[in-house]
Amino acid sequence: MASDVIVRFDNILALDNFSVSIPRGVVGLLGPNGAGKSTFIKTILGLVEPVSGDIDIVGLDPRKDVMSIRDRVGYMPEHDCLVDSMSGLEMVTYFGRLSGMTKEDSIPRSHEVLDFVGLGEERYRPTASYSTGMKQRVKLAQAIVHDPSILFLDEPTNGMDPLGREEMLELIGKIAASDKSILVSSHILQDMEKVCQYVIIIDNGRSVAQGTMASLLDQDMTKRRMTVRGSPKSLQTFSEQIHRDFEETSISEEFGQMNIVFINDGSFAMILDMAKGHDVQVRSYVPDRLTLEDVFIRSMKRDA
């Protein structure tokens, strides 16, 4: 939990009275680059000193209980933390030793977590030869080698190809199933929508929206998805009127019909009359659930 946390870097206000209450499970910390996501994680870890405010993590204060917190926390940083000349196995073992594990325990445990993240014989090669995806896997392995109860993952899918991203999200889901709390910082909204149960949206160092994924995506019951059919000219003039009269979010056309997603808090009868006037047939008209991108954009607009 964070309450009214302020962090400054010279004249830059990185966190501006930032307050959140983070539940168990997979929590997404979302925001544009420079919003304050990484600063918040580093403040929790005791790597950045806040000007004011309070932070409580499992009953501990990062200003007083730094080592106790680090024993309980695994951290996967956004930027490279790997030594080029060391192999993946050596890196993970080294981080295990830094976390207080003995050499006898850290080596077999390192093999175990490297197997878990899907790094095979490559673990014996220098990390300088690794692809971005392989480096991300090693960074995740070092974060979980000491079996922490809390994980901070900063941009875990950054720079990975689509298949690698899917596999990383599956790994996060498997870790969460072992009853660990995970805070995932990312700007890739599609990834977070797949894996998070709770979301915190941050902009300019402030929390601009937070809540369960379900409550955020279901908050607007006026969004509609409509399929219409007609001649190309009729569809064109009809879509132009929809664009003028409503907040339209997307239009696509194929096989002689058009799909329109828009906001309508009025009656369906009004839409039918409009369609009739343009000689357009309404084939379907159903509620359309918000996406995390919709929620994110609206939160940014409200904050602006």
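C-alpha atoms forming the largest set that superposes within 1.5 Å between two forms make up the rigid core. Since the model is a prediction, treat every value here as computed from it, not as a measurement. Residue numbers count along the first chain shown, from 1. What changes on going to the form predicted together with the partner chain:
In the core-superposed comparison between these two forms, Q236 has its Cα shifted by at least 2 Å. If you fit the rigid core between these two forms, you'll see the Cα of V58 move by less than 2 angstroms. S250: CA moves 2 Å or more between these two forms after rigid-core fitting.
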The other form holds:
Amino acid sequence: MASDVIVRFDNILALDNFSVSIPRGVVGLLGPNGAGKSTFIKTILGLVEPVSGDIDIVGLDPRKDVMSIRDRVGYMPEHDCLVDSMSGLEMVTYFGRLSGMTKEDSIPRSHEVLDFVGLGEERYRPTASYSTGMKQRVKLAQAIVHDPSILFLDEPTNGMDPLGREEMLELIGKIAASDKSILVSSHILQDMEKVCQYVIIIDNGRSVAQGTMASLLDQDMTKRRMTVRGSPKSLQTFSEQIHRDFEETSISEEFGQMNIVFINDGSFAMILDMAKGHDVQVRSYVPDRLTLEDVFIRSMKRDA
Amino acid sequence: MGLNPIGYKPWNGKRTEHNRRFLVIADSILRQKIKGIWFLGMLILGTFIVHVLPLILRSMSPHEGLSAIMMRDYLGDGLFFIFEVILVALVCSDLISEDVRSNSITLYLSRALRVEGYLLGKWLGAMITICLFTLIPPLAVSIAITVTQSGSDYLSSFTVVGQTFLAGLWSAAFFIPIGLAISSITRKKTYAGVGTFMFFFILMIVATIFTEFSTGWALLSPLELLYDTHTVIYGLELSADVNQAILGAIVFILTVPPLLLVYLRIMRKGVGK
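Form predicted on its own already given; the form predicted together with the partner chain follows:
Following is the full complex, with the preceding chain placed first.
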């Protein structure tokens, strides 16, 4: 949990009264570049000193108990960070030992986590020869080798092919099932939607929205998706009236069929009457669930 | 690739103490360096030329005991100095630069390891590796000379062996801060290696040029500095030309500020600058 955290780099306010409460499970940390996601993670790791505010990680304060916190945390950075001269196995073992494992413990444990992330015989090759997918797997393996209770994953699916992405998300789900807190930062919102149970949206160093995935996606129950057909002229006049009378979020036309997404908290009968008046047929009219992308864009616009 | 149908398994082992984890870094550096062809080649060549021949010659030739002057001159030899600088350049070149280039410094600093611990681990790893040349062979030479001596004053000889131990440690400690500092200011290990060698080489050239005008400039030469500090360690008289305050100041400048520079560089990297 963080409350009113302020972090400043010279004249730049990186975190501005940042307050979040992070539950167990997979939590998504979303925000544009420079929003303060990495700064927040570094503040928790004790690499950056906050000017003011309180942070509580499993009952520990990064300012006083930074070493105990780091023992409980696993970190998978966004960028390449592998030691080129080491093999995957050597590297995971090495960072396991740096996290407090004995050599006798870290070697079998490294094999175990490399098996878990799906890195086979490649583990004996120098990491410099790895593909992006393999690198991401080794990065995840070094983050979990010491069995941390909190995991920070920065862009875990970055640069991976679709199959690799699916597997990475599956791995995150498996880790989360063992009662861990996982904070995932990613720009790929579809991935986040699949894996996260809770979402924090951050912009300009402030938390602009947060809540369970379900509550964020269901927050706008008045959004409707309607499909209509008719002559081009009828469709055009109908869409113009929808645009005038309702808050319309998107409109598209293809082969004489128009898809309109708009906000309607009134009755469907009124829409039917309007369609009849313009000589268009309503083919479908269904509630439209928000996507995480919609939530993200709305939060950004609201904040701007 | 592809995932095995296995679940995540927790680990319930006991963790080592935080303040001992720098030893893991030191251990890794030693293992990595002794596997390196260049380092190993130079170590073997240097050991044979600088240490093995004197060991055979000095222990075979008639001698009454081990003298401090003999060991001081042996450790102040130009060949010893050249091989030492080459080995320091080879060992230190990638210690920080590679971590910065590959961003693996982020992984180190996310562990329960302070910047001081990271730096101590790097320094200790370099020390142990360089001591393979500056400490162990001179100790072997001094012990060989002691056990083959004709005189009976073993106490005095073993005192010199102890002083040789200190001199060997100091020889490594003197060069490593500059090696680490240069490694921390570049991302390319080649630049760091060449830079370290050239730093000491240029200091020697500058000292040689200016000594023509004043003998005090000789103290700028790392070879001269090493010789004078060995003289102090062996409890011998410094030459009248040597100003002890300036000697202390230059030794301080070449050891402490470079390590502070490395510390600050790593701190800055930690916050992502």
